[in-house]
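One chain follows as structure tokens, the form predicted on its own.
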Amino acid sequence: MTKMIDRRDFLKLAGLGGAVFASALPGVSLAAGQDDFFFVQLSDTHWGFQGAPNPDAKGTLKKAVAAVNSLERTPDFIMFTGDLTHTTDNPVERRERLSQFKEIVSELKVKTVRFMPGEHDASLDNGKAFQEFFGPTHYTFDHKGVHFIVLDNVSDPRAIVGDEQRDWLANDLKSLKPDAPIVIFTHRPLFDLYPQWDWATRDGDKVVELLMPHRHVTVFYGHIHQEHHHMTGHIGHHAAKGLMFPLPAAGTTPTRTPIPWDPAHPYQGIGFRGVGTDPKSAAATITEYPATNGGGA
């Protein structure tokens, strides 16, 4: 018999490395006996990014990677939801970038780790230089009784899905029960978080629709450089840190600009997350790590 987690539940603790939260994640729900497991989420390490707002800005993802390395649970699988490297209009420079990027993790003492791409990494090219150098820009895998579906909302400058993936979602979603728990990896918001600045995918409410009859989805996403929890209907979507400068919160400011690099507190809004379960409780956690100090898991 399968145990739900209540979304009531979701409550902020304070936690070793970063807030904990204790989650009602409805696509991480388990059987009993199964066993639980843990990963990271990084997102918009922006490689190849210079000047204010991080003077770090070529030292923070190679302390992101140690951080996660000392992390005290070594991680199933490590994801990284975009933004691998920072723009460029020049595609030997892009390359360049790429390549550097996946040197540096390749020190990540994690068994398995994948990617996708952010609009930073593939809008150009149409996610060409990507594709050379990690595969397919969306995909599946399953990991102990959880399916994962990477959704590529960014590859098409227009920040669309578009019809030929959204057929090839639902083709995927046909094979799984309604109560399978499914776990969703995208770069931009699949809701209209704030259009204005480009925090929306346009057909992200077409992707939506295809998942709500799938009773336990949960969304994770990167894209706005801050951590952001929201509902669309039982559908859970949690936005994680980015790994280069943080942003503000939607319409706060007059523009998009990045917060400004404080001296008193180097890297704070900076992080990235674990995401854990309990086959015992049925219970999962999202906990937030800074960049540049693991704590334990």
Second form
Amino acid sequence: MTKMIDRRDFLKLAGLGGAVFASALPGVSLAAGQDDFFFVQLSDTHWGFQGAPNPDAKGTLKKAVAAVNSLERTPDFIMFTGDLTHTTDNPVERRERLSQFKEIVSELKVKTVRFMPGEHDASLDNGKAFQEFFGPTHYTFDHKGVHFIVLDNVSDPRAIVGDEQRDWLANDLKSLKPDAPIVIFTHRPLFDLYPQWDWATRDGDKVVELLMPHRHVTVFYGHIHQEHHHMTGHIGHHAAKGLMFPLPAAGTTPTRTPIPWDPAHPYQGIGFRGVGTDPKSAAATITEYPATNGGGA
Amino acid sequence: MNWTPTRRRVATVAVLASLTLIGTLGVQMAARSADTKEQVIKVSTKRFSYSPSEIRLKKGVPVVLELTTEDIMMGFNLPDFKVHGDIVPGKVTQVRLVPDKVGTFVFLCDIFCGAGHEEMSGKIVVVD
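Having seen the form predicted on its own, can you show the form predicted together with the partner chain?
Let us now look at the entire complex, which starts with that chain.
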């Protein structure tokens, strides 16, 4: 299903930002050929999970990789926003799962693929195993005039970004103009979505405070295994679906138990997302794709 | 020191004022202590449970939860009362609250502690 958001609506979602789509904004000039933009966000693949909520736990990620590879539009890059693997207390098994995950996603045709950890990957060893396979847990990169910042709010098991990383963020932001387009990738929500289910970051408000002076900021995150859109002031926060099992909407059930697998609608509620400009209309779009070419989301 | 009568009067007034203040504070503190006798409840944790997992409280009666962990560091987060504490092995963590509303409220571990972390929760039931 493609949900087309016209520019006005998207700008509302992203505050005044539309940060990802700098080329689509009036008054922003970019070099010729830089106006087309598309990336894919995959999240919460939980490789290693076994259970009734997904009878195809060993096959879903591979199907998702095939689905990304068959997209009509080739992504500029692919971003995995954490919980690549399902948690295990065994450090050897954790590395085995990370290794298997890495091997499976190496089948992606697009070779610019970036990773960040979720609490399942990193909270039991402060990100040690994750870093062995994928490098730093927080970093920045630039693409087509947009500044991307990957923030780690999981390596500290208290779900905290922490003083040191916030100082790093503040220093990075200092080098940007107030109207620079900025995209944040993170795993947990940076606002109190539903602390009763641990859907929060302890010092998320301090992170948002640092971002506030910047006019064009958009946050993409995972963790809650469903699509969700929220504004804190002018900053838009957009949660992605997961790729193992969906979770219920906040507070709609007594516990955050996965939504049961529906044999009549396999893979329902799981999928991935494309974010980009529509080449025909120049409108900003968020496209939700099913986990498999056979359907789902 | 050669004090003048004026200085003596000032000093006397100051001493009397101090004694009055101390007396007032003492009375206030005693009254506060009598009014706010805290109920103490011990809660122990281990991966991935709290004991007890259901805590019954009376509205308006102050309570101190004394939290301990039998294994690794755990969290105690009671979002509806904006109360939380980190429970460190070998130490007692105290969290205080005065329940000001009736109902059932979830508390949970907010420090990722392993495979059963997401099920580690309990409830506080506040009655009139």
